[in-house]
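Take a look at this single chain in structure tokens; it is the form predicted alone.
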Amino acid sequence: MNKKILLSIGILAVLLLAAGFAPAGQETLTIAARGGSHVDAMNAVKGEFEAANNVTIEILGLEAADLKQKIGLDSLNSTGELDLIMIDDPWMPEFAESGVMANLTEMGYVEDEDFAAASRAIGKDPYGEGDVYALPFSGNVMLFFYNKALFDSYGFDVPTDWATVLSYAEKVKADGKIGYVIRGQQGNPIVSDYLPILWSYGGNVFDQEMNVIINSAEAKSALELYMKLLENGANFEKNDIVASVSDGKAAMSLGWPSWYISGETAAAAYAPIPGKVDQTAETNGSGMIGNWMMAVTANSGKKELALQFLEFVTSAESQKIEASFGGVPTRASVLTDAELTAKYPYFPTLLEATNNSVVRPRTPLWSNVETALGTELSSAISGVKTVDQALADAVAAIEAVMEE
């Protein structure tokens, strides 16, 4: 066989691999993942597992809405296309109830206490105490972000209460800059932005018996504060929030760590979200946890191999590598590793915030609840409704969701 033919065969083999055709006898694991840095992190480590296990790892990076839809549709098949799936924290109750995920405990998985306790709790059904169905892949927990240079120029300390946050915002606004940036778009953005403030006031959407209590005195005070922060700032979408705080055009905001991480440099200073109303108030948990979990599908034809990859990709060794590619660790040993914290000094802050985080209400109907609440919060900040009317209407809308 001449060299030209051999070269053509080699090129064809490379093209086939790139197109997803595995060599004969080689398994393929297919993962549906949230696109972006999560895919980059997995791609950075998957080669070792592929070589050791004679397997090809195919990763489908999707936007959140498309990811959730694909998972739901594939779960209807007797044998699924997907072997592993990434699941946003608030989707967990819905997917647990509908049987989308394999029971990892029944498959022999032993709980790993190196994962932050709050992260482990999300992957269990019932929440926090049942069998394990998913492992924490990405350790997002909402934090307080601020421009350190701007804070230093005013002599501001990191605020631990919301009265101080508002006073800072007023001072910065008086000088012609943006004091505080809210993320007030309808649905998930405004609800995620408002809840940490509500929790700091000691309020919530539901009580322990899942009665709707969003029109409480605490909820009204929190929404009034939210609107005062907007008066001294701006309402931006994610990318503009990141740019404005990073560039010093705005003083502060709330957000997720993965927004601000760029290689080895954090573009903003990090702190836990203030957990009290003012200096004299009681401190409450306020940082919203939003881990991206990863699970083996219940209808995968390769569950054992999929579990092996799940343990590999969430291992301490893998997370240390993934951190350089936008991965957000979920293990205490990684978040406190001396070499990593020298490069990423906010990792201990992330662990502290995770340990004191608050989980969103555990109901399979949360997506619909969030839509209902977000609509009413938006009507309040836009002046269409009063605070009292918006929260009263939110109660009615959420109760209708829960009754359905």
Partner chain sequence: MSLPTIVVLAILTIFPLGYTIYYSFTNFNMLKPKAIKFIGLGNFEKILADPYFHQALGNTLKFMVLAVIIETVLGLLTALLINSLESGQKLLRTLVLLPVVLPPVTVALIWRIMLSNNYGIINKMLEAFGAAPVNWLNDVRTAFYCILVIDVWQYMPFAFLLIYASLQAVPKSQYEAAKIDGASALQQLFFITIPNIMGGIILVVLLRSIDSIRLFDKVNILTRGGPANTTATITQYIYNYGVGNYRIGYSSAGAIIMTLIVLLISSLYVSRAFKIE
Second form
Amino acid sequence: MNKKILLSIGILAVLLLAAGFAPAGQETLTIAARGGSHVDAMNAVKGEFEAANNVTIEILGLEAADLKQKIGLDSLNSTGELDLIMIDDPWMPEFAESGVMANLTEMGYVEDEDFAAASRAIGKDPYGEGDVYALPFSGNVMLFFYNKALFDSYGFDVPTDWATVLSYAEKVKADGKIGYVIRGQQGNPIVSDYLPILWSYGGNVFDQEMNVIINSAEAKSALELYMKLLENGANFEKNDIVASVSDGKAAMSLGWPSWYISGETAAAAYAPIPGKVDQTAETNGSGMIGNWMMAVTANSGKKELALQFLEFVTSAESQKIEASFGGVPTRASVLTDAELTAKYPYFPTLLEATNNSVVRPRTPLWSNVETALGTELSSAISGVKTVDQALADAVAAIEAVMEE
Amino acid sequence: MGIMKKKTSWSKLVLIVILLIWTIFPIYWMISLSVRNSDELRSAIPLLPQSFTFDHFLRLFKEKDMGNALSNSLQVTFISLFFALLFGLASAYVLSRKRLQVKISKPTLFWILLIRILPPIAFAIPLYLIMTRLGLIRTKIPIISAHIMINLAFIVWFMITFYLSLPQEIEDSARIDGATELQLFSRIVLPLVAPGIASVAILSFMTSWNEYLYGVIFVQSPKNYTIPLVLATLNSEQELAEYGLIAAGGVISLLPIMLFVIFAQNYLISGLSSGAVKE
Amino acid sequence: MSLPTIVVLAILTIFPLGYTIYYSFTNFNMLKPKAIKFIGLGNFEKILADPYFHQALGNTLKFMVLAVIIETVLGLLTALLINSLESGQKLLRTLVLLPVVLPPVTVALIWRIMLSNNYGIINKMLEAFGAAPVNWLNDVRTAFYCILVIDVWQYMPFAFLLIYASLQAVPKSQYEAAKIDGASALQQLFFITIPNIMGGIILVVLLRSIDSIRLFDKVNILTRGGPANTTATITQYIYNYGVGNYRIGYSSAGAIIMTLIVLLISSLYVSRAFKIE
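What would you give as the form predicted together with the partner chain, now that the form predicted alone is on the page?
Time for the whole complex; same chain goes first.
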């Protein structure tokens, strides 16, 4: 037995060595990206850059939480394995604070005004005014979706305030259909679904000085409305939301454009999210922005080349090609390009919504805030806690998180 | 057990039917989703497929590089299983023989337990840094060693129970007949615990085959993706789930492991019941 | 021979374990490795005082107890049933084992499709019997039990496999002797079968306890701990408040607390199981 073991260990060792010191081929740029359409979009354009710069581009497509973990692990290396990283916009403050991203302005990058202003602001540290650290790769902003046929049969116009949304929902519900579908799963879904309503009511999670104000009168009214919408509707998971609104079983929902719209076909009609409480109220920004950004890592060994690729992949020419592989442009010139808007009629709506969008609170602790808020909102809509109780508990939990 | 056999065969049949429906229905559902076209999957899904297509399978291989992932998964699983069994079967035997290792047996078990309990990220940080420094992070070595680690601990722990159930007399009589320790182990002990080896091999294969947490930490190149990594990218909150692809991915993942289970099963009933120990 | 194994395991575990213990007493953040500071029992105090952790702990223990009992009992019954068949054992064994070999992500998603309150097949069937559709995964009354049922579906075969393997090792001569003594089937079960497969049963209980206490995949995909935190688990808590935003110090402390709980629970079985002879 011992001989066999020794032999095997020997073979293993040789294998390890052989694999470990396999000859390094061409220069490689490694990109950690969110799996799915983003990877397809980049793969569609990378060939030109590879040929021009004699480099191989390797794209790691990962599920969002795993992507975040991978970026963190690699930041511990003195020279990183990752040269470019894709970043969900709420992660930006966390990464900016800890120096994970290379300062593009210092590297000589000149800001490009063609990117939608709201998207550009996310890539700067401090938010909106500092140096550029990341460029917007994929434009995304929540929209209001509705079933056109159902709306027409009732003679509804596109609502611009929540009182109207509720009255529509009640009418539809009275006929035995689903008025409004909420995305009420605990965690990110319910928070993303509730915040646009909260903002419409003029409320927010934090005030200017980062005091927690989620138990404000506005927040309570917004949550009460949210629960009334649920009474006149249903609580579905995103695939069911899209299915039910598309086929007319349900009338309205909020959602990310990529769920409903793939290429040239939209499964439901869309509009910017209503921004006011009722017809007489003032309009607030309510469309949640959810851009995916891309940055060069601070510990990349090939920063210059990485920046070149970053500019290449977010250029107007690339974005036009990426659009047909599920990419969502972030440049005004592309979103208003006549040829593209003929093919993708939702692009101008997207640009409009982006220009009026609201960004989630800029704090490095956002993910914990979201978890806590999501738990309490879920407790409220399932009737375990009253609205007052849930929001009071949310304040306590978020304050505990922010103590860090 | 023989007495129960004839008297209650009809009630047994009922139980078996219930068992099968319970077990098979979700699997039937997966297979049936994988062969329906995307339109049929969009809203109400009828019990029986109304359409038939291999489109989802083709797309997985064409767009998601499933062929490559399949070959990576096979490599990682078989290499790690081989080494884990090699070390594990022998070590468990030594540990189970009380006379040899009274003192270290229990701490070792607790230690093995820890590997299973601690979250992978705790292990991953130091391992990741070490592997990067050694220049091995872009190879399959980190992932293979992680699999060996998880399975080795499991195999040792699992097999101890089986070794412990062996009657001491068999080994004693073999020793009297002049067998060396090696002969004793490979000719007498191993065949006796064959059902245990078969089940531990199935379970280890399964762990490796479906292992995700370490895989995602150590993968550094799309060339090294295993099946679970590909499957995970099919599901995200940001994009609509394509149930056809997900189901087809499940079916592809199921086939190799099913073959392995059928193969390993043959050893489940050999060993003791085949007559080695009739006392 | 056990030496190489022990060396391999030592290298692969002592360092990580040491790090975990060390980190648990610090505020270590993966993105800010330079700012690491020793904070004594700070992490532990915070976790133990957190009401969300208490909920997660309660859910996890309840889940563990129910899952282990149901899976073991059903696994035992299935093993006895299949073992008593004269033909078709091999086919049945393979079919019964299928759920346990499926990738966890796929299992969760397939069940999500079936449990959907929009078009799910389960609600469809209920409707056929005139029942109202249930929002399985979003109702505080059902979500926890759905996760439990899915876990039982997937891991009962695991219990079955181990117990079935142990059944193969029960010496036939004992049954023959019992038959001669006129023992009933039930007597045979309790006086011969069960004592002989006790090792296997304990192993099942132990392994399922450890694995079910780590419950994460299903919850993460299907409910994210909701509704109203009724399906939140310890691992998910550690993930949400620790690993997920790089607070490795905090998550290490959570991991150690969880490890201690598992050790406490399992030492009850381990000392029984390995008292040896």
